[in-house]
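Taking the form predicted alone, here's one chain by itself in structure tokens.
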Amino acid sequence: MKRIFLIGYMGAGKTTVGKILANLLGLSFIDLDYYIEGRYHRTVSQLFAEKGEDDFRMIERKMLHEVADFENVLVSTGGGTPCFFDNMEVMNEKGKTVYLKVSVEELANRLEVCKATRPVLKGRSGEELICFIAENLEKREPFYQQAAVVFEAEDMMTEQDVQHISQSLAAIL
């Protein structure tokens, strides 16, 4: 029985790497955000807007506890998941946590192209986006650093890069 939890800031590659890594390791893949959306029949953005962050984080915690009992699974968490309640403790107790670490500048580059789908980033660009990411990452880093494995995931420009990162992680895990 194996459980792996990928953590890191949005845009770090948790879902992209997670799908390939799960396949390499013969595990089922779960994106926690999609899991929540499937259970609540609302997007994460809708849940945030309708219920507020506090209630959303309670839902997220409940769903994390649920998937943390699944067997032979790789879970890609939301960027904030490790930073609330006892979520990091639960993930570390139930399985192996992997922090996909990426620099602020690279995160800004990745998120610039998809910020329309991420409400918290709408209207932010350039220096403002970099400052926003840097501020949030600084708050989250103490939680992310509690991961069993900290993996530099900076170079993820091509499909080959993603394959290389996934294969490197598979060898570690």
Ligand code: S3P
The other form holds:
Amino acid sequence: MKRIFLIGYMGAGKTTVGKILANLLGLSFIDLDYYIEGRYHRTVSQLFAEKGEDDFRMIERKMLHEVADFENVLVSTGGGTPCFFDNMEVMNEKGKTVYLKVSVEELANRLEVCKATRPVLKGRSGEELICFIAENLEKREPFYQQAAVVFEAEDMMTEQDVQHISQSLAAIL
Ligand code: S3P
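Let me have the form predicted together with the ligand next, following on from the form predicted alone.
Okay, now the whole complex, with that chain kicking things off.
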């Protein structure tokens, strides 16, 4: 029985790599954000807006505990998931955690173009976005570093890069 949790900052490639990796390893793929959205019939942005971040984090914890009991799954978590409550301990207890590590500069480049669906980044761009990511990542890094595997996922420009990263990970998991 295999259970893998992909963790890392927003824009690290958890969903993109997760889908391919799950396929390579013959595991079911679960994206925790989509799982939450399906269960609550609300987008993550709506949950943030209607209930606030504290309530979202409680929902996220509850849903994480649920999927952490599924067998033969690869779970792609939200960027904040490992950093609240006992979530990181739960993931380390229940399966193998993999941190996709990407630099602040690269994250900022990726997130500048796809931040609309991420309420945490709302209204931030340019220099302000870079500063926010740098500060936020510094706070989150101690949680991410508790992962069983830390994997550099900086180069993800092309489809070939994504395949290469997924294959390298599949070989060690
Ligand atoms: C968040 C990351 C998002 C989502 C929510 C909060 C965060 O997931 O869970 O918007 O606090 O980093 P992704 O990392 O999949 O974007």
